Structures are given as structure tokens and as C-alpha cells.
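A single chain, nothing else alongside it, follows as C-alpha cells in the form predicted alone.
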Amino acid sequence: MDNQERQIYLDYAATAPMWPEAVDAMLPFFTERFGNPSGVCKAAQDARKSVETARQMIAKALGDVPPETIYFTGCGTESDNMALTGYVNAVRSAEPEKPIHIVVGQIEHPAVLETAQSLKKQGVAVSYAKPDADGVITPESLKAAMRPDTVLVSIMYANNVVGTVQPVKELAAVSHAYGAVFHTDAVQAFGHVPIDPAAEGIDLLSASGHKFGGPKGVGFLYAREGLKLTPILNGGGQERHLRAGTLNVPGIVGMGEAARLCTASMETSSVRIAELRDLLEQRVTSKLPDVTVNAKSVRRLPGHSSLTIPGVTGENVVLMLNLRGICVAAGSACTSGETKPSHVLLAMGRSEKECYATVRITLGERTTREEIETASQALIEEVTKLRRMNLG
């Protein structure tokens, strides 16, 4: 057995393993059913019916939102890209003369981040809605960040960095309060906690098949019905004009699926994940009092912990416990090469130092007991190690 079957995977907030009944349902579009939906033969009417109830199975999994305002994309960060560009663009198409302002949160994943420098050398202005010293942007924050031309904001719906959950409903509302549009990167989120779009106003959501146990390469977008957007894209006229390219089917269909298993297990098995992390958090604390668990007081993603451990850094944690087969990280997948802070940390008002002494640990839906109580045995003797040779 090598060293990646014996591994305790718990770095589920960078991606996750496959649903089996995911893989299964892909894999026919491979080979036998491997016909083009944008075709009329009947190859490419079977490919498009199994296109469209993936599209209705994910249109359930938001609260039975109409199918049609779900779009299918090629990752989430594409689909962060449509929102944010698309909607920006269809104000600029409608009103040539109109200053337009949006406001992101300082949290946000850099696919919203980096969208919004995009915009903004495109003259558009932009703000930053601050969150507090729990990760939370309340909407006195986000009031603060408004004006009147401000036509978007985007506002994570959970962060990948320490799993803290937005108040989005209250946010969406100041939006809506000011004429703007609210749209949410809902990657962390979805599959792991409820979200409906029209009860808490959401009007654009972006999410990624693999965050919930579907396959990488293909994510979607959800717009409203009646909200107007430009495609970012060139092309054919795929999913009704708004997103040009070749549908991903097996991508799609695998991504239907992981999202109709997601949620008919929800219930519980946010429950059993969150008592999972919550023991990690005590069997370290309790041998290792001064780490310090970011977001504790907070709403969180059930399956997120973010401990900040005093004398170490991250790095050399991660590094240690890869040694002994246990996947964690250091920060966000996305700017695990960089060695600048956390940008989330340090909006919440961490130090660099803080920052860097800081691991990310997330569970998800095969994370077991014995892996935990494995876990946090070993993470509490390779810091008592770090520490004791004074190579934090």
C-alpha cells in the first residue's frame, strides 16, 4: 500500500474525492453516449436530456430555483468572471454614460479579487467591504462601503480560508436597498449548507463541481430570472447565449449528481462533520492551550478549522504531517506557492507573524472518527517537536 492510499486526507476545502455514484454516472459519456447537445441527431438529444436534468438537479439543490437560471461553466473562478464582468458590461451596454461602482468584500476569493482590478483599470470603482476580527462582513460594513452609482456587490458566501459563513441575506438586502445587484461566490458553500437564492436574495451565485464531491473542470453560475448579462466568451450560442463552447457532459452530468447526493445527505452529515471538527479543536487545545481557533465564536462551515499555533509556521506543520501521511495546508489552495500572508487573515486583523503560524484543516464526507482522533495526536507531537528544536 503506497504512501496515497494510506493518507488522511483533510484538505477538503481545496477539493474533494469524488462521489462513486458521480464517477458511475460520467462515465457512459465517455464512450456509448458521447453525442454533442448541440446537435439534432439522436446522440445529441440523449447528451442534452442528460445535460438538462443535471441542470434540474442542480436547480433543486437551490430551493428549486427555475433550471433555465442555472448556466453551466468551466470552473467556479469562470463563473465568478460572468457575474462580476457580465453584469458590469450589460450596465455599461444599457447606460454608456452611467459611473458605475461595485464593492467586493477584502476576503473574497482572488477570482473575485483579481475580476475586480480587471474592471477597475476599465474605469470602473471599486470599494472593499471590511470584515471583522471573526471574518464576518456585517452589513454596517458593507453600508459603509456603498454609494449611490454602485450597481454590484459580491460577498462570499463562506471563506475558504477560515469557513466563517456571511450573513448573506442581510447583505443582499443593504444591496438591493441601494439598487445594486448581490451576487455571492458560493464555491466553499454549496453542497455543505442550504442556500436559497430567493429567499435570501441572492441574485448571481457561482459554484464549482469539485468543492461538493463532483469532478474538476466544470462549475456553474445562477442568475435570476429577468437579470441581464453580457457573455464574456466568443463563440457559439451554448447555454441560451450567455456561455459559448462545447458542453462538458460527463463533467455536467457527474456534477448533477455529486450536487443531488450532496443534498439528500446535508443533514446529517453536516452534523456528524462539524462534531468531527469540533473534536479535532478540543483534543488540541486542550493539549496545546495557546493555539488559538479563528472564527470559533462565529456561524462556520461545518467541516473548516483554522488554527493559529504560536512558535511554528504553517509550512513546516504542513510539511511535517505530509511526512506522516496527513493532508492539511497552510492557507488557500489557490496561493499555496506564494509566501506573502493571508490576505484573509490579515483583514481580520491577524499579524504577518499570526499568518504565518496559521494551518487550515477541513473535514468532509469520508473524514472518520480515527482519522481525527490520528490527526490531532500527530499535529500536537510534530508542534512539540517544531517547537522543542526551535524550527517553527
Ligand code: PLP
Second form
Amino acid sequence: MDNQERQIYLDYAATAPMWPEAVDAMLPFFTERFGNPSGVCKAAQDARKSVETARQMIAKALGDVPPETIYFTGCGTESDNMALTGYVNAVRSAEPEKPIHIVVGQIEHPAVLETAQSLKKQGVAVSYAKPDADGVITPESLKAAMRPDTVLVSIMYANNVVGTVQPVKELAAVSHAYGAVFHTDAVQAFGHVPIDPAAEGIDLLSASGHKFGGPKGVGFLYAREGLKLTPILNGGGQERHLRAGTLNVPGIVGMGEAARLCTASMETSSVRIAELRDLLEQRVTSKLPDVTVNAKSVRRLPGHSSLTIPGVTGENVVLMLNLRGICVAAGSACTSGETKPSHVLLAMGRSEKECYATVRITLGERTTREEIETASQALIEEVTKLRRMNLG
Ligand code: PLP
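Please give the other form, namely the form predicted together with the named molecule, since only the form predicted alone has been shown so far.
Below, the chain from earlier opens the complete complex, with every other chain and molecule after it.
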């Protein structure tokens, strides 16, 4: 714990520390307010009321969508599965003979890529929309992947490796022009950039509590009114018969509070955090001019920095910084641990060597200027040492 208190945490894309207010809001639901919202007694009514308040908070944070369009899930991964499999199965049951084709971004998280692979094994045709060198999937690139039988497009709102924010409104318009539904994995984006599903043409959207200062093990799916989905879990009739299972009341309450706090602070926070991110990049590139800042010239998440540092491996940099109490990541958190080059950087045209030389530094609500000064100096020193030792 001591060590954690002293650590400089710069891995917000992996998970964010919780808002203390969100923790406080959750606590009573573990003890005296323990009711099951599906029941009828007083405790149940209390829990149900709190769940509905959280639903309203999330709906408000999401461009004021109707609260009934929010379905609580167990995580971002589940929301992605529910969107892709749930929609494909709904199309299948309405028109069993209809050929089904879906398009997913080549740089999606495994939660989408693996779901698409699973659907492929069940006879669904899958195409991939390619990103450009900055990690942007352009409307032209999406068009090239579309077919007359495309029923669903899934392209993430913001990428978890390089932080690129996609032109979602344009991509949704292309999808609709082909009669397809548009899903976006907004796990990295929700709570960090404003999102307005109605204005942007988003039909389905996934998010996860722990990426925006809520708890782990809870997420949600937005599904536009009137859109039919088939449940992916068999069981009770919770969440208007779409997601069976007793609701995670403390988690939902904490996530709702986190959504409210993110919305309230987003305008000022995102400017402050982006300034710190730019400071870090400026410090590092002024001392190490051969470092490439990935996706620098396009719209990125405010706290996201992906640096390719020739002559070192990202993993070694992560280990060295960790010894100095600084937490950063080599690739995306969900794939680090495996020593495979990032499929995102490869799709952006980077060589394997460049992929291995990449570090992801992600800032958030609690990041201070002092931490950034310390971390950038430490990064410069460790890279210089590794290069001198020719350790890569
Ligand atoms: N989608 C993206 C873009 C992510 O970054 C992640 C997690 O890193 C997920 C989905 C999975 O979310 P969860 O951990 O809530 O299952």
C-alpha cells in the first residue's frame, strides 16, 4: 500500500482510481441498503430507486438519452458481446435466411475482435475497416469494407493503444447509408470526451465503469430506442428482459456517480490533462528527438500518449520506470503480459520493431504537473541508460 501511495500512476487507460465520492456513494449498498432491486419489499424498493437514479445519471452524461436506453452489464467486454451477438442474433431470428455481414475496425479491442471471430464461426461474414497511419478509420476506409448485406458496423470511439478518437458521426452516416446499425465501443472515451448518440447517429454504445473512476465489474450498453437485441445470457427478466442476472447495485450506484462527476468536470479537466500530456511529450522529444509521438496530428483522448522510442523495448522501459515507482504500459493493458506486437500499431503500418519500442503513458484526474516533471525526467534517464547499455 505504501508503495502504491508513492507511485506515480500513469496507466489510466488500463484502469482509473475511483472517485472518492463514488466510493462513498457505494458503501451503504454493501451493508444496510442491501436489497435486491427485483424484489417487492422496502429494501428492494430502495435498491431499485438507487439503480434508476444511476441510470438517469448515465443517461444524462450520454447526451441526455432516455434512461430506458441504458442497460447495465458486468463490464465493457460484456457490453461489446451483447451489442454484436445480440444484434446479429436478433436479425437472424427475424429473417433466418438473410445473409449476414458485419464490419469491425481492424484496431478494435479483443472484446470486439474475438466476438466477431466467434460470429464468423457461426456463419457470419466479417470484414475489417483499416486505419490510416494515425489510427483513424476514415469514412472512405469504412465504405471500402461495406457490402449490400452489411447489417452491423462496430468501430471504437477512441482507441486504447494510441488514443485516436474516430470520426464517429461520419462513420455512423456511412453505416446508415448501407442500412447497417452502428455500434461504438466507447470504453476508453466515455467520461473523457463528450458523446451525444442522437447527434452522432450511434445506435449501440458500450462503456465500462472502471475506465472513468467508477468500480470494476460493471458496465453498460446504450441501445437506441426501438432497436431489437436478443439476450446473450439465459435467466431472469432483469433489465427489461435483455440482461439476466441480479443487478450489481453498489457497482451501478458507483458508476452512476462517477459518470456524473466526469461530466461535471470534463470541460476543465480535459484541458488540464491534455496540457500535462503535451508537456510530457514536449519534455521527452526535446531531449530524445528521435522519439515518435503516435497519432500526434489527429484528435486524441486528452490523457493519452503513445511514444515509439527507437533503440529500446517498451517492456524494458516499463520495468525500469516501475523500479522508480512510475507505472506506465508497454502496449494495451489487456494484451500486455503477452509479448506479441500490438495489432493496432501493426495495422497503422508500424514495423514489429517499432511496436516493441512503444510505450503507452495515460494520464487522468489525479495526475499532477509535478508527477509529469518527475516521470518525463525519469523516462529520459532510463531510455538513455538502456541505450548506453545497448539493452534495448
Ligand atoms: N474495449 C476497450 C477499448 C478497452 O480498452 C477495454 C479494456 O481495456 C475493454 C473494451 C474491456 O473492458 P472491461 O475491462 O470492462 O471488460
